[in-house]
Structure formats: structure tokens, C-alpha cells
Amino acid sequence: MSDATIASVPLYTNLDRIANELAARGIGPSDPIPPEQLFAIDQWHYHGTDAIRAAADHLLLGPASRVLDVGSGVGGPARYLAHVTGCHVTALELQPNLNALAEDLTRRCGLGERVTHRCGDALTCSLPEAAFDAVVSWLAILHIPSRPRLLRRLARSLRPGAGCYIEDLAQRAPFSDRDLRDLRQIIFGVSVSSIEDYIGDFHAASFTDVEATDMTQDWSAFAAARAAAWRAGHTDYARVHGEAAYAAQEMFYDLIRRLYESGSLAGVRLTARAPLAPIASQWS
């Protein structure tokens, strides 16, 4: 049995990184951010603000919209969320550290009355019912051990007919045993499933108007070009940040490239509808 946590994915790891590059901006430890000035630094998922801009405009959200993120990180997408539409989130992340880190951000950025940072696990903590108006994911629910169990939850947290945007990481084909080590150890993903399986679970929580969109190619493209750019960049980020910070993170950019070049990775979006009958309330 592997020992690996989610808190040993090298994403998530050096976290002091943020603050070296608010330095480089002339930002202090204790200064107001301008919100924009994160927003090059704080997006961990595929194509920055672009991703959640098009989520944004999916869902249609406003000044009176109430968002759930979960798996919010350092709160990144949350922050963009309500800086540009207005929108309330309520940001839920697992790791004490993240939360805690996006909680002094997003006070420096002076959004602290429209992102509410929730520390905690999302297949157990409590959560409202029928309070949002939408739910937005990036990267996280393969993290999530029991992704039939959350998206139950989900469906009971979203207002009848509420929306649904998640972008995650799927299964193409299967992983060689030493990628599926690795994909469960280093990445932490213990829920990756095929694309069919995943849209199984969504029906499975009385979710409707349920899409799916391959992103596999486009990603691919896109983990390929970030590896290159990653090891093309060494020196500068090593010099602000330490070699033990940019083999962390050279690992993990090196390894997504592998796994989708394997031909086992693949990427999905996927959007959906909450159901509009209320949900039984044994489904925890």
C-alpha cells in the first residue's frame, strides 16, 4: 500500500513560491494585491483565466449568483469568479495550508466579502441544501475517493436545475502498471475513471442535461508545451525559487506529459444540470 497523500502532490508543495513572485512585483508580505496581479500566478489548471472565464459564461453568473468551488486550492479561480462577475463563492478546499493561504489572499485583494473560504472534506463536511446556483471544479475531484458520493452531495448543496461545470482528468485506456503507480502515488488521483464512467456517476446523483467534452487533445497539447517551457525556464525560476521547487515542480509537469503521450490520460469537461425534484435526504 502506498503511503502518499494529497498533501505530498508536488503541486501543492512549495508554497512560498506565491509569495517570491508578489515579490518580484514589488508586492509584500503584507501589502494589498491588485487582484490581476495573482492572476497569472494562482490558476493550477489548463489555460489560466481562459478556463474559467468560458465557466463563467456557461453558467450564466452574476452579482446575485452563489457558487460552490470545490477543491478551491489557493482560491484562484474563486477570486477571478467574483472580482469579474460578481458572483459569491464559497470556496471548500481539504489542506489546511491551502485554505489558509487563499484565506490571506483574498483578504489582501479585498474580496474577502465575496469568497468564503471553507477548510474542510467535501464527502463529509456539512454542507446547505439547495443554496447554490451553481458548482465549479478544476483538477480536484480526482483527488476525491468517492466521486458517486459527492456528486449526490452536489446535487442537494445546487438549487433544482442549477448548473454544474467540472474539468477533470480521465482515462483514455489502461495505465501500465508503473503509470497507474504513479498516477495514484505522485498525482493522487484515485478516482480517475473513463469519460463513460464518469457521465454514469452524474445520472447515477439524478443529474441532468449531462455533456461531456473530450479536452485529451487540446490538454495534451497543452501539458506538452508546458513541460518544454517548464525545463526551458530552469535557471530563472531556480534562481527566485530554489532547485528543490522547480524539481517539484518539474516532476509533476513531466509526468502529466508522459501519461497522456502514453495514450492512457485523458481530459474531460463536463457540464450538467441539478435535478429539479428535490433529493431524498438519506443521500449524504
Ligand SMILES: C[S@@+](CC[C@H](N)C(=O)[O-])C[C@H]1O[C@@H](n2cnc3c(N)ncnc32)[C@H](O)[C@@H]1O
Contents of the next structure:
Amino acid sequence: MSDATIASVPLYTNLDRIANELAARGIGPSDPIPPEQLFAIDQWHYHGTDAIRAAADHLLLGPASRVLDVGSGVGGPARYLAHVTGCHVTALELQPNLNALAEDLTRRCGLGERVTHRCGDALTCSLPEAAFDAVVSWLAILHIPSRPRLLRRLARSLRPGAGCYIEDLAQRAPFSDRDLRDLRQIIFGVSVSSIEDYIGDFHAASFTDVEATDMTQDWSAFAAARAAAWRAGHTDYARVHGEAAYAAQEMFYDLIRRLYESGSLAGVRLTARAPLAPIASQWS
Ligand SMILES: C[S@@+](CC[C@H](N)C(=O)[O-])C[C@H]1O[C@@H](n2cnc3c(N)ncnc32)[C@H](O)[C@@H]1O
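For comparison with the form predicted alone, provide the form predicted together with this ligand.
In what comes next, the whole complex appears, and the chain from above leads the way.
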């Protein structure tokens, strides 16, 4: 029986690393933060702000856009989108401590008018109907146990024809027993499926123009380089953040590298459009 919880995922522990990084740049706990100073440390996905810029361009976001970010973490993507496009982002995050940190960082960046943080479970929280011009999500849906239900809810919260842009983990080949255990318990990857199944869930939720890009090769190389860079920076990182914080992240980054190298883990980018007509199925 697993006692894994999402809060124990190494990425979501040792959150004082953000304050430590800011302090190392001369920014104290209550100081204003130039947004650019945060972008190197608040993006918890592949390729940092380049990935977010690609989404903004694809979705044609601008100051009038209302965007829902599912699984917003400490708010990096939401702040970047608001900062570079002027759009309004509702940043939805499950974990209260991450949400509180995100809120504080957003306020200190002066982006509080354009980013609204909400703490809640994307599967159950109230979502307004036909309210958003776009929904985005980076590396979050793997944690959410019912993807079909989530996608139905997102389809209803988008205005008809609005865009959806998601990056997530997927499965290329069956995981070994050990890898599956690590995926579930350490990464909390509870809904990692084949790319084909992911596409099927979009269609079942009445999305149209569903397109999937297999990111595996790119992300596998990224994960290998990240794990190597992490080890190379051991001494410097441990000096600022402590050995335990270093070790937790090393284990996490090395596990992800190993899962790609095993041939089982995949990465995927999915884009789609919300249905043009109201959905007949029951709202859930
Ligand atoms: C890997 S982090 C990525 C954060 C952010 N998207 C980024 O790229 O920087 C995934 C986030 O999804 C959040 N999450 C997981 N399940 C969720 C749910 N049911 N509702 C809302 N957020 C959720 C986690 O708490 C975590 O902060």
C-alpha cells in the first residue's frame, strides 16, 4: 500500500529554495521582485519561459485574453504570460503552500492585477462556464486522477472555439514494476497514459482540432542534461540550500532521466479547440 502524497514529490519540498535564490540575488523576503529575476527559478516544466512563449504565440494571447492555468505551481507560467502579453490569468493550484507562495511572489512582482491565484482541485472546484479564452497547463495533469472528467470540465469553462495548450508526461511502452512504482510514488504520476489515449480523452470531451506533438526525444535530452548539470552544481547548490535539498532534487531529476532512458516515459504537447456548440453531456 502506497503512502505517497503529492506534497512529498521532491519538486514540491524545500520551497524555501526560492527565497534563498532571491536572497542570493540581493532580494529580501518582503522586497519587490522584478519579474525577470524570477523566471529562471519559478518554471517547473521543460525549456523554461521559451515553452510559455510558444503557448502565448500559438494561442494569440493579448491584453484582452482571459486564461485558465491548471496546476499553476508557484505561478511561473501565469506570471510570464501576464507579463509578456498583458493577458489576465486565473492560476489554479491544488496545494495551499504553493498557492500562498505563488500569491506572494505575484504581488511582489506587481502582477496582482493580471494574475488571480485560486487554491483548489481542478477536478472539483467551481469553474465558471464559457469564461476563458484559453486554457493552459504544464506538467500538472499527470497528477490528476480523472483526465476525462477534467477535460469535460475544461471544455465547459472555455468559450466556444477557444484554445487549449497542454504539456504533460505520457507513456511510450509499459513501465517495469519498479519504474511504475517510482512513477506513482515519487513523481505522483497517477494518470500517465499513451498519447493515443490522451487524444481519445480530448475527443470524448468534445474538443476539436486535437493535435499531439511527441516531445519525447527533446525532453529526454533535456532531462539528461538537467540531471548532469544538477550534479555538476552540487557544491554551489548545497552551500545555499543545504545537502538535503540538493539530494531530494537529485533523486527526482535522476529518476526522470532514467524513466526516459528506459524507453517507457514520453512527453507530449497537445493543442485543441473547445467545442463550438454547448456540450450535451452532463456537467461534472
Ligand atoms: C510540475 S508542477 C508544474 C507547475 C507549473 N505548471 C509550472 O510549469 O511551473 C504541477 C502542479 O500541478 C498541481 N496540481 C496537481 N493536481 C492538481 C489539481 N487536481 N488541481 C490543481 N492543481 C493541481 C501541483 O500541486 C503542482 O503544483
